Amino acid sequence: MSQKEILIDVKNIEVAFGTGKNKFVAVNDVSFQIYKGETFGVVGESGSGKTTIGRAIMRIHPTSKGEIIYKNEKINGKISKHLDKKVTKEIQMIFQDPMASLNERAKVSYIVSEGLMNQQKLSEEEKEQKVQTALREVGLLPEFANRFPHEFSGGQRQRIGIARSLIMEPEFIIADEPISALDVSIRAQVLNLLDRLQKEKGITYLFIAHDLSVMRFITDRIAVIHEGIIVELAETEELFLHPLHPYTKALLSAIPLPNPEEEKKKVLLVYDKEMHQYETDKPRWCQIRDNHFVRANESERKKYEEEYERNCK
């Protein structure tokens, strides 16, 4: 089996806001790798730090510790103008709220093409052609370029946001809860669009969400984050079949069941971080099985391994 190519390598990053007594650490000692061509998911409840990770990779939020490596080059902190231009083109973001992320006073043609202004010297005709191509790729009519965002539905606005990313011909896209603000009937369309674009263009995704049921159908691997710390990481189906960390189990128990009778009988699990005995036995990153990692101290590691063996029998 050939070794997978690492596109993004996040090493022990910390993102903090404020200083001294007012310092708040939103992301604490987070590490993971994203392979070229995969969809890597980060899941957690609101305020867990998942969006902050995406914004740190985009260099919107500076890191206070650690490294973010893209194609073997460090991209956090001070970088060269050449690398800055390259990263700005090749790493794009789809934002959560399609209503707030588009400039209401600008026409779609300007919104979609804005990123090209500092990247390429294009004639107006070439720019217009690129805008029309990007709109077609996301299932919108080229004539929509002359309209304003308020003339579109939420689903159409999110497609405009995706077109804005695609026009840059990126290799890596951070999708920050791209369907959470959309009607249920539109969500599948956007997910199918992202999947099709990945197959056609070989795009790599970091998919951020709080809904594990959505993650199951779009991601290859999932990292579970709680209060800025990744507590479990595994291939998607592995995580659903053999969850180990109690926080992961709590998230899974919150997924609605299709059968109403089963849903009524379901027992919701509540995670309490005080359940861990970390005063003397400190937690560390443990590999339980191939590509399945969990944050645990020594006694927890043994318990997780025994639990895994029982579940596999």
Given for the second form:
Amino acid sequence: MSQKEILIDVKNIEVAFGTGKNKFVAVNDVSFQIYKGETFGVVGESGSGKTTIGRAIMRIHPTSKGEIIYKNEKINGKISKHLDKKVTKEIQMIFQDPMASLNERAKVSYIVSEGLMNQQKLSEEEKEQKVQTALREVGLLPEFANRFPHEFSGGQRQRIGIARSLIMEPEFIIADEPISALDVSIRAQVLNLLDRLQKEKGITYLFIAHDLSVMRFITDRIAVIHEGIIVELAETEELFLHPLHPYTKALLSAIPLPNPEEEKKKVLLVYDKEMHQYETDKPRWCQIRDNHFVRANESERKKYEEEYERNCK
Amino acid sequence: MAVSQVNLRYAMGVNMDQQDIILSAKDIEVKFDLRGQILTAIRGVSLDIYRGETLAIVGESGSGKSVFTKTFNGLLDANGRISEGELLYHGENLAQYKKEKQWLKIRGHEIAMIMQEPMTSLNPLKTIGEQIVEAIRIRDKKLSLQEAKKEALGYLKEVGIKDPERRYGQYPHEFSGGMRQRVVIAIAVACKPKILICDEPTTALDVTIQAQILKVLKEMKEKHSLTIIFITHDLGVVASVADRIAVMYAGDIIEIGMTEEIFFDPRHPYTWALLSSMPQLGIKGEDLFSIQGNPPNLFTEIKGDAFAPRNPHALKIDYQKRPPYFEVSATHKAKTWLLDPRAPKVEKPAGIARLRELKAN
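If the one shown is the form predicted on its own, what is the structure of the form predicted together with the partner chain?
Following is the full complex, with the preceding chain placed first.
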């Protein structure tokens, strides 16, 4: 386990909006590591700060505390021009809504190749070559390059969004709810595509979503985030089999089961953060099992340990 | 306990034949004029909706599920029309309605609708209290403002909005997405409709909120004895709410049956495909099942089974002749030639078998 190469190391970052009285902390003391070649999931409700984390790594939102280390170099705050260029190339993002994230007035060839312009001097032919390869890789026809985004369906547009990040030959892709806006049948195609690209190119993903059912299929490890704080982190199957934090349990209970008999009996759990008694006994980041962490105070930690034991029997 | 509940539901299913039909669509065909071309969005759909049931209509975008239900309260776009068929509601043929005035009697009062995006279906300039009171006072013109307000507060409480007195005077932007959708439900129910059409009511929402909204809908259905038509593209969502499921493809209902029948004994290859593409059924490391190709072009006339070009199990006849309904049980029928006694046996995809296993466990 420990031999795995760490690609991104996020250390105690805080992202805050506004200052003084209006200061709002969207991401609070968040730490995690992403290994090379894995798919790391961040799951939480809207407003939990999961997108903000992704954007902080992309350096769209400045961090107010903490460090983000990418390949042993600090990439948040002030960085050198050379590093800036490297990071811009190697970290790419796929956005949620393929309807809103593509420039309506630009042709696909421009949309896909725009990122290259800042990077290296390329002749028109080379650029065209690259665009065609990228389009082919995501399963689109090269002649689509001369069309406009409105001529495509939602699934095709999302592929264009993926081609746009692929052309940069990234090492790390932040996928921010890439399938939430798509139909169920198209979802499967996009998930398969992301999976295939990972196998072929060894890309590392940070996968952000609110739907745990999708996460189980695609991620290796999952961090559950609630109101800017990570409450639980574990390997995917481990998290599904032994959820500990009440918020994780609530999220799991909300997954629609494809089984009408079970589904009609299911009890929906609702998480209320008032349930914790954190006044005197402050919560810490506790390790319950190998690679399974949960935020808990001392008494909760004991409770979780016992619960885990019982579950295993 | 659980077993008896299931049996009860099956028993209800058998009784559905004798249950009264609240709305009946007969061979409905809807056409749109688009830049000189004619698009046939609905191709001869017949459907009976029973009083008090929850019917889910499932399909991909563009399958016509929204267009079909929009005909129920006259909300088709100006270039669209019901070109053939009947829509019988309380002895009246809604398909013949021409004037807006006729529809005003139906829309809201008899058949209400909840739209997908709660952000756009509320008026941002009015407090949510005013918007509910408006609906109540249109329904019951004699009611005083005070009485209407009291009633509105009751509805807010019913849909699970805490502290309704304070929330009453707030504007939509002060509500979260899930809360807004609750307000929309309150407005729809305040009209006291018989039928409530929910057009993808949870698609724009988080999973946790989605589960809560589904619960509210179920409660409201019981309390106000509603008949619910639930439109969605996600089969996972309907497992908990629907009594019956109708699967739509290219403007036609290709399979319809009780929820258990559709999940555990689906017959149409398209239903197989829809079920297997749910990520819940995927196996890590393997490709998730996905449907190849695109839905057919509805500008041209479709010959045979509309799903045939995307169907790996397509038979020769699928390209030639449109399949009729084959009955699987009293409540379950599907339009596929595979059910013809002469058809060869076709292996169902692995995902369907996994669903069965889920049932067995």
